[in-house]
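Encoded as structure tokens, the following chain is the form predicted on its own, with no partner shown.
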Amino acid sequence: MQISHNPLHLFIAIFLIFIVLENSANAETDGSKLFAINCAACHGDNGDGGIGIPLALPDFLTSVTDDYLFKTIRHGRPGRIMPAFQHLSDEQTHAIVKHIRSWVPKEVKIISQGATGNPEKGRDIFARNCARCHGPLGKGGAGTGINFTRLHHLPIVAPGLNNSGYLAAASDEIIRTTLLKGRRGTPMLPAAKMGLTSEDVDDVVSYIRSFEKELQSSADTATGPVKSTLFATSTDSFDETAEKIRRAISEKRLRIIRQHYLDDGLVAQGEENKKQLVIHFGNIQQINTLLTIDPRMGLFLPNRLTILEQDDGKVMVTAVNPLRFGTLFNNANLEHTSRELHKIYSAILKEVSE
């Protein structure tokens, strides 16, 4: 099936998201309905896993508690896919717990709280035991759970420590029954068999906490919202305007892979307006490497420019602006991406606009 571009299809499926989250939010407090309408389409719809972590592993729902998932669904993970859901209400958010409890019922069993470690060797630790899984940061794995981004025989990526929504969910103790027991059906080893001591597990707890003044660094130090779009006002004709694009993107060693009028599909065969065109472009690398980081990049590739030329005949060219996707996927492994990307629209418009 060939996916559709076109401007008005995507206008309409984003329209049938922002309904079906209006639904959710006034749907009845059934834990089942609201987790089929808010969670199913990444955890599965009993909770197997795929974009997202399974949550029926019996190693996971018997090493945290009602508050932990309560406050994940509540602040979701910035960053790593799981948006925040806070069109939801408390009672909502009560009863997808519940649900999900379900799956296990077992006594959840937290193991108390050890001494207080030392950050420093935690993060000496971390780096030897745990850093080829979740990061040298302790930001995550790369890649969203589902088996084009990941290998197939590891059923998660594995999650972001160094996590604003992560520690404000996770108590230390749970991080530490977390250690202490690991995750079977995951790659998470417990402590001992990594050859850890309940020492060494009090110094990552620390290191891991310590992530926090880190976290509230970089939120004091934020930039304000980037804009949604790229433009620039060409000094050339429509068709001059075209072919300086055309070049511009021959020159960046990128490939034009499709061109069509913005209006093609709405209107009768021949009736286009072709004063508004549409160039596609990008290479198989580039696309490949982003829908690796995320494949809802789709929804953006490849490439793409619009040229239209308005009633008073002066020449727009626009862009969605890549350095929103990091933002609009709540996935910060597009960052860098979506810089190097950024660079590239921002030059092919300096193009036209000298």
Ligand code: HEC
Given for the second form:
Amino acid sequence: MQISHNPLHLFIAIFLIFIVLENSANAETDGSKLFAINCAACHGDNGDGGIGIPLALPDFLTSVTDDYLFKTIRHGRPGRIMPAFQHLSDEQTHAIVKHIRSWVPKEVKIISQGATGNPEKGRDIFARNCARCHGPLGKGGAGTGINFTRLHHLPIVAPGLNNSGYLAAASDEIIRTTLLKGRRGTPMLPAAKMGLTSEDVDDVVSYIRSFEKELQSSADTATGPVKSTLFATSTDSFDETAEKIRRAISEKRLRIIRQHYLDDGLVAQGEENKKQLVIHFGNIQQINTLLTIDPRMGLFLPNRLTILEQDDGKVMVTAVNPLRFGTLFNNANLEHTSRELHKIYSAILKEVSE
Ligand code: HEC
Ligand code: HEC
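Having seen the form predicted on its own, could you give me the form predicted in complex with the ligand?
After this comes the whole thing, all chains and molecules, with the earlier chain placed first.
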């Protein structure tokens, strides 16, 4: 057999291999493999928790239905790290549910009955008993459940209840059962241990359900997608631009942590392109805040700006848009600091674009 040297043939062959690989990944229907690929990184190999809360807890699995698990995988928890797995087929999603269910196989029967409590009373009970962990508006605790000194188990972050993904998955009965049972092995106590009567529980369930209306109205006013990079074109030379950027950084009382050429380490020493410079900078406290909220922010920290001279001699400064961090990691807790960072980046870029 003769091997073709036509680059087009090679390209087509590689393309076909990719299609086959892609399809074989898509065709995976083994629940335990699908869990390992899609979930284990956050929830642990055996569902014992990590960035994601534990899933193998008996009190959890005996409080929820398979339909709840299915919908949670489908909808995710917007803004709460837990992604929406919309690319998985129904068959694959059912396979994952079956795998999770195998940890605590007890069939869950939840009697269907809507909450009939008083949401106004529920609001007060929530403020007194739940807000300190689940947040004053029920948006969930801050952090990811992972920190640098303790990688596993506690602390478990209190999930967001005022969340469209949670409310789409959880029926009133599931919320009520969760409150009555609590979750042994986590900070979530049963209602009785919090001093709540079954009437109080009904009131809180009705209050949690009432979040749905508010979420709907904020979804109606949501803004469009945010650009993933910021950039400015400088009217100065490469060196002057770099100098102005450094000055602007120190004027903002930020530290320059490191500077290197973009292709540093990729080409032989001394052969780097000297017209492509990356400046790492930041405020240590702000960096720590972001890393505590979400350790994955380490990918983007310290903050960095890249200065590039193009072939036509024009100088450009670019940065990843901090406003994207929240959506990138599906973590709404990053939004406040990201907005502050965005202001700083914009001010620095403005220094060179004038
Ligand atoms: C000491 C902190 C703490 C307090 C107080 C607390 N919770 Fe929780 N709650 C948690 C944690 C942590 C979890 C997650 C447990 C797990 O890993 O399954 C949780 C889970 C839940 C869940 C299940 C959410 C889900 O995604 O499955 C509901 C519902 C809930 N809490 C409601 C309440 C309500 C209502 C109150 C007040 C009456 C309350 N909690 C008080 C920490 C707390
Ligand atoms: C990037 C991390 C991440 C990945 C990947 C992930 N999860 Fe989650 N998951 C979370 C976090 C974090 C929460 C808690 C949400 C909150 O804090 O509001 C969660 C919550 C859940 C819950 C709700 C648990 C409860 O107590 O009600 C279920 C069920 C769940 N995930 C299943 C899965 C499954 C199944 C997969 C794979 C298909 C998966 N998750 C992948 C991070 C993740």
